[in-house]
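Take a look at this single chain in structure tokens; it is the form predicted on its own.
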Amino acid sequence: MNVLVTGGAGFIGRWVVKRLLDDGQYVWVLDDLSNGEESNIAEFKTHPGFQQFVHGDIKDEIALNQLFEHKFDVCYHLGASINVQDSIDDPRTTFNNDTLGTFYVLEQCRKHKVKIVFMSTCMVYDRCLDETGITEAHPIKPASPYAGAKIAAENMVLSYFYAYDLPAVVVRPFNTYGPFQKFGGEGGVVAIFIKKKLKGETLYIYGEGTQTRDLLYVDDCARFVVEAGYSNKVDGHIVNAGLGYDISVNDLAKLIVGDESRIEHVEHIHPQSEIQKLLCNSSKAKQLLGWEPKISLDSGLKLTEEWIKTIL
């Protein structure tokens, strides 16, 4: 298939591109490099399936028009502003990229009849209340402009499924981590903690650290995202993916560094955006896609640490 990955030079995008190439697809990447780095996909440039990297913006309709002349079968739309805290400080940029940008991509998909896989986020959910985990029917709560922009974009994506019969699926991966994740921002807590551990530095935790996260290894996440593009069973659906196990940020820090004296708590920048408990129920992904996570948290942390050691 001919496939476009927006945000393909980003952390998860890089792994999605890798899996698509491994599967024998022809892949184009569009990325403005505001979050991603071209070095993330440098190793794929000589792959016979890798067609083109376009340094461009999803809000540039002229560039999108030219790109979609390649007659794609699927568009994996991962291009977005991804930082929750930044969205509170600068909601305009997040809205323009995540909602408006998605609209421009949708219009091209409609015009050219291209299936869209829209990358949303677990940050749209309200806190988990029990140990059965968050299903797709769980209440949403846009506690940040990032979550609000993603919910707006999700609704636009699903409206194109209903209004135009466009094949479309919304995927909501939980807290993804692994090799190639950046050390900056609040999103890469695993990468940040491991880097600080290896450098002998103090691990800082925002707030009390009792908030829990369901940590999904990036290759498991990429496999989920890619397979959502291959199957028509998920068209018109919202689908979660997570490990199905949550851990508090305090316990995660202890698991990574071992020495509690190296952990300090600092005041949270934007506590209103915090979701106290995130625990994923992926039963729908298993039912419709046959997808289950393969990498345990312990294994994923080891793989991530081995990668970070190679670049420090």
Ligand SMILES: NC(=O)c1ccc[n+]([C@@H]2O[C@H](COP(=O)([O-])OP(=O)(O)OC[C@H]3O[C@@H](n4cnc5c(N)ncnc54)[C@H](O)[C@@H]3O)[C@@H](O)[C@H]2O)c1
Second form
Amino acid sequence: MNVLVTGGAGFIGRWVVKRLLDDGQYVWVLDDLSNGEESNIAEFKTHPGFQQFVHGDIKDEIALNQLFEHKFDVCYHLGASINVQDSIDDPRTTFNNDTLGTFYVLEQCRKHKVKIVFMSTCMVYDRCLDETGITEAHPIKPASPYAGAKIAAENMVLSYFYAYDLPAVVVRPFNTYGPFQKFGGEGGVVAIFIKKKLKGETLYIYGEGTQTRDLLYVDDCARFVVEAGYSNKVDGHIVNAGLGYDISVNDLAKLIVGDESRIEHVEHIHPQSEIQKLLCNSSKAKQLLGWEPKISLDSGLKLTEEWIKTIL
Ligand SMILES: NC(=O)c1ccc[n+]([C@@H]2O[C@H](COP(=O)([O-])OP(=O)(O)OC[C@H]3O[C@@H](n4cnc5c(N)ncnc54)[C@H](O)[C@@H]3O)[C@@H](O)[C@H]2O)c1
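With the form predicted on its own done, generate the form predicted in complex with the ligand in the same format.
Starting with the chain above, the whole complex follows.
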């Protein structure tokens, strides 16, 4: 298949590209490098399936028009502003990239009849109230402009399924971690904590640290996303993926650093947008795609630490 991955030079995008190439697909990548790195996909450039890296913006309709001449079978749309805190400080950028940008990508998919896999997020959900976890029927809550922009984009994607019969699926992976995630201030919690552990620095937790996260290893996430593009059973659906186990940020910090004296609590920057409990129920992904996570939290943390050690 000919496949486009927007945001393919980013953290999860890099793993989606890898899996698609391993599966024998022909892959194009579009990324504006606002948060991705070309070096993330450098190793794939000589792969016979790798077709082209386009340094461009999903909001550039002229560039998108040219790119879609390649007659894609599937568009994996991951390109987005991903930071909850940034979206509160600067909602315009997130709205423009995540909602408007998705609209432009969707219009191309409609014109060329290309299946779209839209990468949404667990951050659209309201807090989880029990141990059965969050199914796709769980209430949503736009607690941040990031969540609001993703929900708006999700609705547009599904409207194209109903109005134009466009093959389209919305995927909502839970918090994803692993090699290639940034570990500076803008990175993910796991990467930041592991880096601080390795450098002998203090781990800072915003707020009380009782909020829980369901942490999905990135290769499990990429396998889920890629499979959603291959199967027509999920068209018109929203599908979750997570580990099915949640851990509080306090316990995660202890698990990573061991020594509690190296953990400090600081005031939350935007407590109003925090989601207290996120626990995924992935039974729909199992039923429709046969997908289940394979990497436990312990193994995933080890793999991530090994990778961070190689580049620190
Ligand atoms: N990391 C997570 O825990 C997580 C969980 C669920 C969903 N997601 C979603 O997965 C996708 C990938 O996230 P990630 O964690 O890999 O983040 P990332 O920032 O590494 O990836 C996003 C990529 O999109 C690119 N991009 C941003 N705006 C663009 C634009 N206007 N045009 C072209 N490219 C643009 C960035 O440069 C980056 O490479 C996002 O849609 C995100 O919302 C992430």
